[in-house]
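So this first bit is one chain, no partners, the form predicted alone, shown in structure tokens.
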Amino acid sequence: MALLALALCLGLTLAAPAGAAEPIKVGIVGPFTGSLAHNASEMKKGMMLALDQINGQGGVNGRPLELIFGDTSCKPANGVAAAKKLLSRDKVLVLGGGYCSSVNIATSEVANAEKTPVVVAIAISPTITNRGLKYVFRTSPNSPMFLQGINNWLAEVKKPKTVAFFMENSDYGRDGQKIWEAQCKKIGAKVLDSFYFEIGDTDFTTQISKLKQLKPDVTFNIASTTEAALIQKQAKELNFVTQWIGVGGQFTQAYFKMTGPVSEFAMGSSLEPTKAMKDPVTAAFVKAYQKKYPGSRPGIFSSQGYDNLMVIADALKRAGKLSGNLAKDRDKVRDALKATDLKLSQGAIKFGPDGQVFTVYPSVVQVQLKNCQPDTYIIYPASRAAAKYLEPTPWSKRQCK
């Protein structure tokens, strides 16, 4: 009995270090309430998978990671308040996460002023990393990188004569519009008109009715999941057919659940992990995600959340033993982030001098149906293509309703 008691005590002692050591606090910001909560939830699920793996392997230098979440509701004022709380009251070592460009422009300024490294996971406005802020990094491609494939496809394949814009009225939407406007001018496509909507809007019939009268070959539509789904449904109701082009981040499991076959033919640029299963690192992420969340589809936001926390953990590990002096430790983490060189679910992760990842390359995808179930398929470039581009057909001729 004494030997058994001793063995149990030894077992507890050996198992304790990662769990008993003081945790390293990492702050995570995102719109965990509001119309974008679907997407923030996907990001969080990817992060929780990464957290399980990190802490399951002993944590970081013998200390577990602890995530503290701050809700932004996709509002800059809320984001600033959440960031200030995480930095000052919770005293996190680094900030991660981040969705909604306008919010992350603001929160990254707060973090930089506090000399705290911030690693943005999803928001894609170039402004975030273009300002030369020394503590700001981003593990997602920015909007020019995301839209480059679509721009090449427009020039080489679609060659539209007329286009229109229907954009989220935010930095996210307007930055994308500027990039696409420049490309349309380059290829000789005439811009017929531009329309906007606010995050949280639910009625888009006025703008869609005007688009229907204009009959653009292509309609650019940067929107998040809920708004994008409603726009597709209302386009059907108004019998409006166009080649919708957005960003692949809207093509989430929640989006397909909301739209069903209505989303057929929509296009975007995407880093959908299930489309890159030839890559063993990406395939391992997909397998681990499906094991942790049975029945769930690992989409781009879950992949980006996973990679974001893995990058942070890697930098913490390479920063070495922490001194307990928060300012000095934050600088050590910032310096370690600069030297990041990883292979994760999105691909290679390396940062340029501006803190922007420059090694991740999205593909052009189109929503196509299989047994009336929507999914994205890579159609460009040809070297990655799994399907051919399909021209949108009139609603009356579509078999799946």
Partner chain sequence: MESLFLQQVVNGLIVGSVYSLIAVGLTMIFGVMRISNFAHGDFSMVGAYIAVFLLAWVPGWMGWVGSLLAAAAGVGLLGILVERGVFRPLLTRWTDLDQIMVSIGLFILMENLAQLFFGATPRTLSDPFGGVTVNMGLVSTSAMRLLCFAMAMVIIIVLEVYLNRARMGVAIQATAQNRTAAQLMGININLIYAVTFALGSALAGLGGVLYGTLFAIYPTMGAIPTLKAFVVTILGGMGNIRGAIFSGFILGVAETLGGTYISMEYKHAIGFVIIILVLLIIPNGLFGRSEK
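Next, give the form predicted together with its partner chain, keeping in mind that what was shown is the form predicted alone.
No partner chains or extra molecules come along with it, only the chain itself.
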């Protein structure tokens, strides 16, 4: 692994031999070393699958794709250096990859200055696409969009009359609250009250007792694994029933071990491709991935890496025969990217005028029990749903222990 990373740093290239035609060079940046190396390697595995499929079908307009990797180590300075090298020395046509918002804010600026299209795969800061940069695109939802699925579900399915907030006292909790509050206003749901807790708190009985008096239809609860699990347990102990809605990151193995069936009916959102097997495109991706990497399960990063390269390849294809003039060709690719309209493993991909994908949003998941074992199932949108939404029932009616 370390050796591989080293090879990547040295700029060794992974090219597919497709006849004698000269390959089209695509630069890929990512934190291939450092603490995020594992996640970056997931992204890369998704990209390598996409590369196999593209070159296996004859490449792009008869020419194979060639990926040139640049390591950012999740540090903006390293990212800028890697991007500059790819753009001026390797003369790549387009820059893909990503991960780490702070790095991508910098690298996208560099690429834009060089009039080179850049398609960011993973990074959620809204800044990346809201600076009016003409060559910047992003195939990942930004942070407000992570809550978009829930917002749509609230408006179309749940239509709550009253809601309450019980949030982690952090930027994460408070930013999430702002987005949901705006949506509640739009759909006419009344916000009864807002409570906060500190990261590391263990006793939530005071707040839950107050919530119980308010009886909200929906209680938004942004919390990480431990706190979220304790809140579920204590809600049961205090005999409080509500529709809990969180972001989704809390639904880990540890969470289900701690809560057991108590977490039934809790909701959040998820981009896990393996949850969305009802979608044929996603299912095909998962199958192809498991064939190429036996025994492993594609996660969100693999899916985002795959889609990223697929979007780039599609734009290259639509850009048509290249002139050989780098500046002109880069402009052609950018224009092609703007017209992207694909269905990929994350869902539909179309870019807004700002270059931000606006058609990808996480699916809404609910914890449901099978044989008293809790797991998350997609309940919305209908095209991906693996189960139907279930209204929380009173504790006395629940069978599993």
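If you superpose the two forms and keep the largest set of C-alpha atoms that fall within 1.5 Å, you have the rigid core. Residue numbers count along the first chain shown, from 1. Just so it is clear, the structure is predicted and the values come from calculations on it, not from any experiment.
- Of the listed residues F220, Y255, F32, F146, only F146 lies at a hinge between rigid parts moving between these two forms; the rest are more than 12 positions from any hinge.
- A two-part rigid-body description fits the chain between these two forms; in it the smaller part is rotated by 47 degrees against the larger.
- Its Cα shifted by 6.3 Å between these two forms, A386 is reported here after superposition on the rigid core.
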